[in-house]
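What follows is one chain in C-alpha cells, specifically the form predicted alone.
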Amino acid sequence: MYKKLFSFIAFFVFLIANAQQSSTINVRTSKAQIDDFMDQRFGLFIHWGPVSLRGTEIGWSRSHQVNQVEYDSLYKEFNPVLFNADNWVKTAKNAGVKYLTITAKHHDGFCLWPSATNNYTIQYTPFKKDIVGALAMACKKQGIKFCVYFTVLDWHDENYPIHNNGKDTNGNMVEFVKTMKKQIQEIISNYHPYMLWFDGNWEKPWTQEIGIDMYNYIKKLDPKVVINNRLGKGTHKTMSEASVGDYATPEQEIGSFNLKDPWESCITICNQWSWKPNDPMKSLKTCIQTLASTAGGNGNLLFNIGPMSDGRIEQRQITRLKEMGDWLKIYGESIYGTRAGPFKPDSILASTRKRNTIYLQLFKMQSGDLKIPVIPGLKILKANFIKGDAVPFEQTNNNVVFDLPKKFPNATCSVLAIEFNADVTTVSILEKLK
C-alpha cells in the first residue's frame, strides 16, 4: 500500500513539475495597445521616495552608502509638503512627454501608496496622503498617460531571501508572490495604470515560472495594459525567448535600430536616478539628440527625474524639460507616431518617417551639399526645414543633393522635411547616407 501510495505522490509531484515548465502566456497585450504605445515615444520617469532626504541612490543605497536601519527608518521624516501633483504633470506635460512613469514601489520596498499589505507605506509618514493616487489623478486630468514601476524584489520583506546587507534568509516566496499579487491588485484597480514598468528580475528567487505565472494574473485583471520585459528571465536590451512582457527596455544607452521589436530607453537627465545635489546634468543639445535618435532607431525615450524631499522638482531640471518640449512643439510631428529610417541614426543625423514624409533631424550644422540615395521608385515633391525655408535639390540618377543654407532654423537640432509621391514607411533601411 505504501509503494502505491509512494508511486501516486511522485506523479503527483512529476505532474506539477512539468505544468511549471510548460506554463505558457493565455493572454498577450494586443498589437493595437503596443503600437499606441510606442506611437507615444516620450514619457517621463520620476524616481522618488525618502532616499531623498539623504540624496542617495534609490535602493541601492541601502545598508551600503546608508546604514539600514537609518535606511529603513527614513520614512518616519519623509514629508514632502511642497509636493503637488498637478505641478508634476504640467511639468511632464510642458515638457512634450506623453506618459508618465512613477516609482510606486522600489527594491527598498516603500509603497508610494497605502497599501493593505504592510505598514512600510506612505500612509505611515508625516505627510500621509497617496502619491500614486495624486499623479494618476493629476495625468487623467491633464491627458497623460499613468504608468506604474514596480519592483518584483523586495529588500525589506522578510518573506523575499535577499535582503542587500548579507544577511539572507530562506524567506517564503510563495507568501511573497501572494503580497505582491495583492500590491498590484491594489494598484491596476485603483489607479488604472496604461503601463507597468517591472524591475528587479535578475535576483535568484525570482523565476522564469513566477515571471509568466504573474504575467497571466496582471492580464486577467486589466487585458490592456501595456508591459515591459522584465518579468521574465531574459536580457533587459532586447526581446528573446525568456522575455515574459512586451517590449524591450535597454538601460543608461539608446537602443539599438530594430524595426522588429518593440523598445524603450530609460535614461536619467542628471546622473543618478533619484534625487542627488549638484548632479551634473545632461545639456539641451545631449537630451535633444538622445530623443530623436532614440525614435530614429524606432524606439520610445523614458526620461528620468528625480524630485527632492520636500517634493519640488529642481528647477534647473524643469527648465531642461521645458526647452525639450519647445523644441518638440516645433519638431514634434518627426518624433510621434513616426516609424524609424531609413537611415539608422549616427553622429550626424536621425531619421523618421510618417506617411510620404522622411524627418532628417540634423544634429551637426554642415553647410553645402547633403546627399542620400535616390529611393526606387518615389519622387520628392518637396523638401523644407520644419516651419522654416524650403531647400533646393536635385535628384541624379543615383543620388538626391540638397544645398543646405549656412545657418540651420535651430542650432540645437533642425529637421528637414522630405516628401515624396507616395508612402515611405515600407521603404528598405539605407545603409548609410552617400
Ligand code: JFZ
The other form holds:
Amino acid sequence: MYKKLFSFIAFFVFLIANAQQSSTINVRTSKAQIDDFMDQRFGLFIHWGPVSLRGTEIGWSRSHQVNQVEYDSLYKEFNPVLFNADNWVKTAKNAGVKYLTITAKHHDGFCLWPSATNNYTIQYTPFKKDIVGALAMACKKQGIKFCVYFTVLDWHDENYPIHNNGKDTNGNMVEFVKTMKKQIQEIISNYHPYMLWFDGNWEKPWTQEIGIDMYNYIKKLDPKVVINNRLGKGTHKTMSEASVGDYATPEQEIGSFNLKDPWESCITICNQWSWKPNDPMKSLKTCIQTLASTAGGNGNLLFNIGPMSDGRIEQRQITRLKEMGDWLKIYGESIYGTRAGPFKPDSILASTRKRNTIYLQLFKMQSGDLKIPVIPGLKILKANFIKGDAVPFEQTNNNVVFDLPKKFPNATCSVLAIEFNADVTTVSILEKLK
Ligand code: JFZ
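Now show me the form predicted together with the named molecule; what you just gave was the form predicted alone.
Full assembly next; the chain just shown is listed first.
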C-alpha cells in the first residue's frame, strides 16, 4: 500500500520537475562568477563581417542601404588578408581592457567561424581562416578573457520566419532552435567563451520559453559561462524577475547607478557598430569620462570598434584605445575590481571604492574647495592625487573640505584617492556638498 502510494507521489514529483524544466531556469551562473565578471570593468566589443566591404551598418543595412542579394554575396569577396588576431588582441591589451567580445554571428546570419550548420560562413570566403578561433587563441595567449556575441535572430536562415526583405514566412522555429543549439555547442566546445552576449531577442519568433530553454542548455554545456540579459524577452536596460541572463545591457548610454544588479553598457567609439569611413570618433576626454562614469555607476563598459574589410583596425582608433590604456596604467586601481560610490556620478566627478579607499575621478579642473560629509565612525588618514601631490583637507564636525590645487596632475581626468582608517565599501550613498 505504502509502496504504491510512494510510487504514485514519485510519479507526480517527476511530472512537476519535468514540466518546470521548460519554464524555469535550473542552474544560474554563480554569484562568484558574476562578481568576477564585474571586477573586469572594461571590455572591447568588435563588430565585424563582410559588410565592412561596404561600410554600412552590420545587419541593419541588409535590404536597406545595401540590396539584399548584394549584401548576401559580400562574403564571396571578403578577404581580410591583413587580419592578425595577435595584433587585435595586443590593441585590446594596450587599451587596458580585460575581455574581448566578437560578433560571431550578427543579424545578417554570417558566421565568423566555420560552423558545420551552414554554408554562409568564413570557410566559404576567399579568406577561409577561422576568425573566432584565431581570436580565442590569441586572447588565451595574451591573458584576455574571450567572449562571443551571438544574435538569436537570423534574417538569412530560411527557418527563421522574418527576413527583413519584405518576404516573411511561417519559418520553422523548432528547426531554427536546433540549428542555433548546434552553433552554440560549437562555440562553447571549440572556443570556451568566458561570456556569451546575446542579442535580437525583441523579434516576435523568439519567446521567453525558448530563451529559458536555451539558458538551461548553455548551463549544461558550461555552468560557468556568463550570459547577458538578452536571452529572454523584455527590456535590456535593467534586470527584473523575468530576466533570462545574468546582467543588464544598456546600449549607447551609461547605465544608471545600481549597487544591486550587475550591468554592462555597450557604447561605440564612433557612431556605427561596424566600420564606416570617416565615422566621427569620441574624444579621449569623453572616452575616459564614459569609462569612469560607468565604473562610478557600478557597471562595466563594453567599448565597441569596427575593423576594416582588409582586417586592420583604423590607426586613429588604435591610438585612442592606447590613450585610454595609458590612462588606465596610472589610474586603473580606481577602476578595476572596484565598486561604485559612495557618491553618484555627475558631470563633475565619479566615485569608486576598494577596501579603505574612496577614489574620486575628477572631470573638471576646479581649484578651490571640494566638500564632502564626514562619514560617521571613519577617519581620513590621507588624501592624495594618484601620481601626484597630497591634497590638504580640513575636517569639521560635519564636513571634510579638500583644498584642490590650481593645476591637476592630469588635464583629462585626475583621480583623488582618499584613504580611511577602515573599510568603506559598505558606506551608504552620500550627497556631495555644495
Ligand atoms: C543591437 C544590435 O541590433 C546592434 O546592431 C548592435 O549589435 C547592438 C550591440 O545591439 O542593438 C539594437 C537593439 C535593439 C534595437 C536596435 C538596435 N531595437 O529594438 O530597435
